[in-house]
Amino acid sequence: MVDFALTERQKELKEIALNYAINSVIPRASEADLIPEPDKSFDWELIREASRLGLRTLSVPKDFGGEGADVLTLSIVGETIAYGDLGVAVAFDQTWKIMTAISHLTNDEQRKRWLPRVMDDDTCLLAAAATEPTSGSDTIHPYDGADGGIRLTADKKGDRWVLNGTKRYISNGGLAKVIYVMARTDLSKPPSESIAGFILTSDTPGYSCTEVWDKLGQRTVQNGTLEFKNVEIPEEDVIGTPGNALAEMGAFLTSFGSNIQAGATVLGVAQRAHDITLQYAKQRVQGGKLIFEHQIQAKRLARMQMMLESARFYIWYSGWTSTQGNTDARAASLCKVCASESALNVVQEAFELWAATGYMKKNPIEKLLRDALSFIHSDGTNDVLTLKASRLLGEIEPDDPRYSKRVELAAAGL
């Protein structure tokens, strides 16, 4: 039976997140959002302040002194954090999920190593380098042709790897200290056979960002592109098995719960967008009335809150799922196409009710709206996302009760 009820202990991290959010992130989020150089745009106050709050180090394993947070408690703190930002959240759920992702594909030799950096060190954030310039949702939706995928060399020296190549539009990018870079060891056989991954952190030489790029939302989180020129990593950083990676990869999206975060993060944004919007309608007067009452604007506000909850359960779910260590993978990936679509109706029927009013940079919704717009192919395009949930459809047998004869015969022209 599925339980929608919160622990005490969610419940207490969703309040710590909140007054974190909304006493915190807000106010500085919002005048970060309108510097224009992209790379001073990030508030590592804002980072210290969580690690003092125990919000940074959620998913380090309980061993190693983290919260030891499963994919459900990330996402209901995922999309409060990011109910004060889409960026911040971004910032910490990259580290969360990277996190749960090396926990699980480490040797216990590379966890004592590895994760006392990231609890030690109160400004440890994450990044997965995984898409390239000529390389990316080929990677999560897979061309196994040996002239696709990722270009990113790594070369056998020895007992080191020589990596060699660009990743670009990476989260957390230029901000991480901890990387975990997907990269071909053999460009003549096919990725799924060929990727491996590596962990380096940023001080490695041969390694740098070269550019944060400037982007329309989530203008207080950076996304870097990334050079690696003769970085050379050592056999025991060598992450999951070698010429494994894609599959790897594929399990970070779904079981170890990517893409079941990202969509909860957006869906914080939604939140806001419908709060301040349903404060507004019943307090601007129009018409002789409040905004609220007028029926077309009173439905738009049920109708927000109906898209609000429904992708919320949905993501709930999907992090439910995969507490019970059978994560359904079709849902893991649609659901956070599910929410990113539904809070970007959201947002936009909101901005529709604020009118010219939130067009204004003073107020809140056209940001929240900027910022709503990246989740379309943040963490995975829709469309791929969608298409890789389409092989997971199945079909109905013959044998099976719901099959229909008459349905048969209509395929066949009959």
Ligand SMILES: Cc1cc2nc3c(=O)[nH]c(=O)nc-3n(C[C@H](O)[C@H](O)[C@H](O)COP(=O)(O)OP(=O)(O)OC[C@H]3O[C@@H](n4cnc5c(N)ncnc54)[C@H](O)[C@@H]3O)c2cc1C
Contents of the next structure:
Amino acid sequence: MVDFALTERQKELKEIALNYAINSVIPRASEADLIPEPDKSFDWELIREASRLGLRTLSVPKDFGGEGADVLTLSIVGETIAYGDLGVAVAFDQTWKIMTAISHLTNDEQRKRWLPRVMDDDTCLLAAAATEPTSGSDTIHPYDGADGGIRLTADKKGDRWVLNGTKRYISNGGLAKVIYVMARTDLSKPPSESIAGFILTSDTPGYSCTEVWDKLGQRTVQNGTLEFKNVEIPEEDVIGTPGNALAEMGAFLTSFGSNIQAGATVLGVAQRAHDITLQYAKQRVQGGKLIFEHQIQAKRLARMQMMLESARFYIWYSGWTSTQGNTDARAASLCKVCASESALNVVQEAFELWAATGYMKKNPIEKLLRDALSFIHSDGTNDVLTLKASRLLGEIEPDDPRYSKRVELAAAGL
Ligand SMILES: Cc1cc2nc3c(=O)[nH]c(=O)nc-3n(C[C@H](O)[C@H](O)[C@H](O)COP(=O)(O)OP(=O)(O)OC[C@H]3O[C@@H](n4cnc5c(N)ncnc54)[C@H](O)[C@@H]3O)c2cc1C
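Form predicted together with this ligand, following the form predicted alone:
Next comes the full complex, this chain leading.
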């Protein structure tokens, strides 16, 4: 059975998120986007408002007072908030992902200590720090040489770990009050045997955000450089098995749909681009009639909708497999690639229709182009995610009904 119907609760949450996106986020984010200083554009009032609506803690299990939302629901709400602004949606999406990780990769005692802290503070955002100045894709599509990968070190001293090193480009960097960080316990061993995950609060001595990056898009959320100078973390705040974090976190992010949620958010940008372009086409006159009445432009708008709907259904399918507890790992990577490419295509088509007017900063299209571009790289580059998915294409062996003798001969040059 194939069923695209949303549950009543999903419809309700979508409605709440849409009101928030249109009435609160759009008016504020478009102004914040133009603030030149990257550390001044974040709007805490938007976070407080969403938190009061229950949106901030959607992924926290019901036992701890959250919504217990699954990946499909988070994808739907994430896309809807991103319809208002991608940066604001990313602030929540990262928070949801790390909350889900805390809920699933921790023991009972850790959940009881960390989740109430997150629930009780309307401004508690979370961050996950993997990327470093010399290690990016190496962690997403692991390179297992001891010479590569994460260099931030974790040394065991008694019942504490001492962290030293640098992370960069981290979403919610400088904003997050709770941070999950990956560190290397032994630089002589391959990353698959020497990475550990830790959780800490932003007021831990030795931890600081030393730079907020000035970005092309997503200007309403911060991406920070995080410095760890002799940061002491007690043994009880290690997440999972020290040494095995790459496998544990990798499997977790795949099965719980990190890429799926990321892909969903960028589609919010594309939907916004479509909708304002439809309005423009139905109000702007050239050649004696509305732009929309020129068939080539009506066709353009229909194709924009087609591109984003097909990408959305791929996201929903992938989210659904995750919700069933049987994530389609290939689709989970590819749906983010598809969504980010589709979103860029949709915005580019919108640009064609808006022409010079869309290029002007006063008008809302150029921001969408800058925002959409971020997801070609964020949450893993599209190249690297595609490469990962290609490894899951499988084999077509001679006993497979799809096997073609003619192809075998052709491959042999016959
Ligand atoms: C807006 C934004 C938000 C982000 N938020 C976070 C965050 O919250 N936390 C976090 O940890 N990181 C975050 N990142 C970092 C992001 O995950 C990395 O940028 C990404 O993993 C790529 O790393 P890199 O930029 O160092 O590129 P590199 O890894 O240096 O890649 C450079 C080029 O080489 C290619 N390449 C690399 N390896 C291979 C390979 N094995 N085979 C073929 N091609 C390869 C890449 O596709 C790319 O084209 C964010 C990035 C952006 C842009």
